[in-house]
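One chain is shown next in structure tokens, namely the form predicted on its own.
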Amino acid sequence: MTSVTDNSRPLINKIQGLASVVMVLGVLAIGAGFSMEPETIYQSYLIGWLFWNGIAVGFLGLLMLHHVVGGDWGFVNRRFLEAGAMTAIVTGVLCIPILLGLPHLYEWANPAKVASEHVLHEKAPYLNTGFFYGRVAFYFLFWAGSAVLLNVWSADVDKTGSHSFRVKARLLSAPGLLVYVLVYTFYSIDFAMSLETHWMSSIFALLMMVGGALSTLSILVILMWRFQSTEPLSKVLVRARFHDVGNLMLAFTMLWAYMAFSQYLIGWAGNLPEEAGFYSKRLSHGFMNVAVALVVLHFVLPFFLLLLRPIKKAPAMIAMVGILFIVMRHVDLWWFVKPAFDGQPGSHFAWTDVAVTVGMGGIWLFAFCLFLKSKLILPVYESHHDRPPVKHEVYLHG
């Protein structure tokens, strides 16, 4: 039996205090946006919500992946993954303004538009508010329900040392990943692709999933960097674990670039009016500069940085790469959402596009810290190798 001191609580409290300030400012910004720029705020809110919900759901996907394939990278970060997955409950609540404001965002939710456009009328059996609400309820029941089960089982093993935890987690996660992909596909179609009712892409949902996973890994590596000096994580968050997560970031970076280029190439080769119109809006005016920035800063620069082993093993350096990914993920979503409202008020950059996302991030981070504090920062029973779990005593400080 070994003893370990858990002194991560003061850092969690510090982060939560900062998050609470950002959260209050964010709520004020959202309120001001609804009163000052009611049409623009819905667009900004959707961008921010897609960003943070993608991260919350991304944590659940990584947690399930860890339970299926194993690996020390997932074990040492299990508490981060579990807390992040639980924030799907929070993003589910934050989704309510979007559900209440569907006609402000989606043409298919406007009865007058549906009556006047043949395409919208043809898609009405699927794209209608009643069916949409039902699908959204199912999405969050699956996401939040899976997260709660995995968290409850993980907390229970800290008390009992039950050998059944890994079996139960794997039995849920293996088929759960298949359902996860299907749910994410329909979620991406409903909340993002249906903004462009005349356009479709068979790659788009996977592109959204990969982009969300990449930003989730970026948040994870920043958390590893901040907590690496706290016990007991200082003993397990070694350079090799940063290298592991860095390799995952590199893989998802290449996958994102491949899918983004494939989507563009297929649209260009097909030369159909719907697909040409989609890209013509996003490759004209100031949006062309944003597209170039995405190529350079979301792929080229981080790709070459992540090829370098010293950077992947340097916590501060890979955390900086993670920050770059987070910024560019927000830019990527902005570049997708804003042109969909071409010709409408607020279809270009507005201060709320940044303020709402930052404020929503304060809400997300505050909730994340609450969930993170609900369990010890490292599982009490070591079970990341194929051997009987070994108990260690944990002394909580702060």
Given for the second form:
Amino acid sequence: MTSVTDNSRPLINKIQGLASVVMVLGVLAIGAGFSMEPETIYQSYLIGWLFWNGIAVGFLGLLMLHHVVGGDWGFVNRRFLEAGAMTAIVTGVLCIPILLGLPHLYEWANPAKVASEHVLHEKAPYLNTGFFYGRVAFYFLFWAGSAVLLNVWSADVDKTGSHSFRVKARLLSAPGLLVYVLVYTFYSIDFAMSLETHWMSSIFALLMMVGGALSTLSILVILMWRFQSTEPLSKVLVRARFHDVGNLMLAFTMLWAYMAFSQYLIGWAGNLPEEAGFYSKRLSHGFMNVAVALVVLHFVLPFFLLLLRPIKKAPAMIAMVGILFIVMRHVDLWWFVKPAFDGQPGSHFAWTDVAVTVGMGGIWLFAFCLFLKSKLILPVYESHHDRPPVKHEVYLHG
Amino acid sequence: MRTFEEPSGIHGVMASFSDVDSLVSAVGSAREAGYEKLDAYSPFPVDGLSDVMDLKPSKMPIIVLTGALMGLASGVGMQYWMEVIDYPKNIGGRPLWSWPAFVPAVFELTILLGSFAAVIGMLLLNGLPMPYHPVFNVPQFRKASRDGFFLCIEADDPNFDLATTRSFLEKLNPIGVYDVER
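Let me have the form predicted together with the partner chain next, following on from the form predicted on its own.
Below, the chain from earlier opens the complete complex, with every other chain and molecule after it.
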């Protein structure tokens, strides 16, 4: 049907080969960590899992957004978005050790703690192991289910060019985004916020979503940078597309700073133990330096870099900004999770905090490449507005 | 009877095109031929047109940044003067210079003066308001706000010569070529 040259395959295989090495090392590191100091490894594991699940689910959010609003940036990257969304299946499996080790991480899952603390007892109707399992099952049913449907339909339209794809994808994505935000809210409360059972913040889930989206866009821009020299993507991954994604990164880093500061300002102004206590832990000792690094490297520096159009239009440069965001996203999650265990075993920096995330990245990337190989690297048909789909020009000349 | 002397009152020569692509390629040819003082007119923004026109980088970013930094400085200065120097008060035992509380106003003033600088700078750099412009002396130019695409090579270009510029434009496959009176 299509005689277009596609030499992206060798690059995907190369990345997958690299990923499998990292994956093996990662599994060894996780195993070694579990046999050495269980408390530390659970914390490291949660950080790594929150990081990669945020990216998997972030890809699903971008894919749904693309189906609703359209745009060239989403069309040329649709295969990346689709493969990324599919990895929610993998992060779902990776979630199992957390589900089995809840008492190691969450004090509400520890019956002795719940009996002795009134607040935990009052919150038990929501924060209990059974209900938690049920909610997590629902989250992954929604995430993986939407990802599979959007992928299957998209593979189908490549063969048939059917007009109904766009309608179906939109019908799923528009209400899907609404459910997505709600699911993300409860997911953030369950896995992250419930580490701090006394603390409350109504913007935290959005902050998690924005931070996750930023690291997703960063992975995306690095993929674009790696694939822009392979046919046929070299024809569509032009500088304007890097500019588009760079603009999104700029918007999301501003949003991240805005929300992170709002949350801080309200806690600071209220000066109540529940809210201020959260920050007093995170702004004392060594954690203060991490907080300052977050302000400078997660916002100030990339903000000014992303204001400059030449940087947004240079693939290698914007990919470097992406790497900075990915590192800082990990630091951000570390800074959130670790102080929650202040005064308990394993609350300080451990080598597994980095090793587990990197190793899990190998697993994630391996699966991502597998999903990426299941379809042509560029969708065959594009549809503008409500006109019938037409073959993309790359596929016309062959 | 009126007689026309030497065309001293000429703003430039204008060519009209039927579609975007011919306009963009005409602008490219004119730039290649060495014309610098030219302008292109279309009913809607054309992607890539400013690239072929090879425009100098706009001064807008630096103007907006200056405005934004002035807003930032005034926000910090105003609140420091009010809260620390002019009328210090004890609020919940906090230090006088409690910077987190001042951030929202500093942020808003940064945006405000940045936007003012953007609007005023845009008007100044565009030379607006401009009640008269010679291109409207060409009756066909009316189409520029509907479905016409125009390229005007202006008379103060060093390479401008009425006859040669005219014949150059005629070679670019236009709908028509018009002299623009001042």
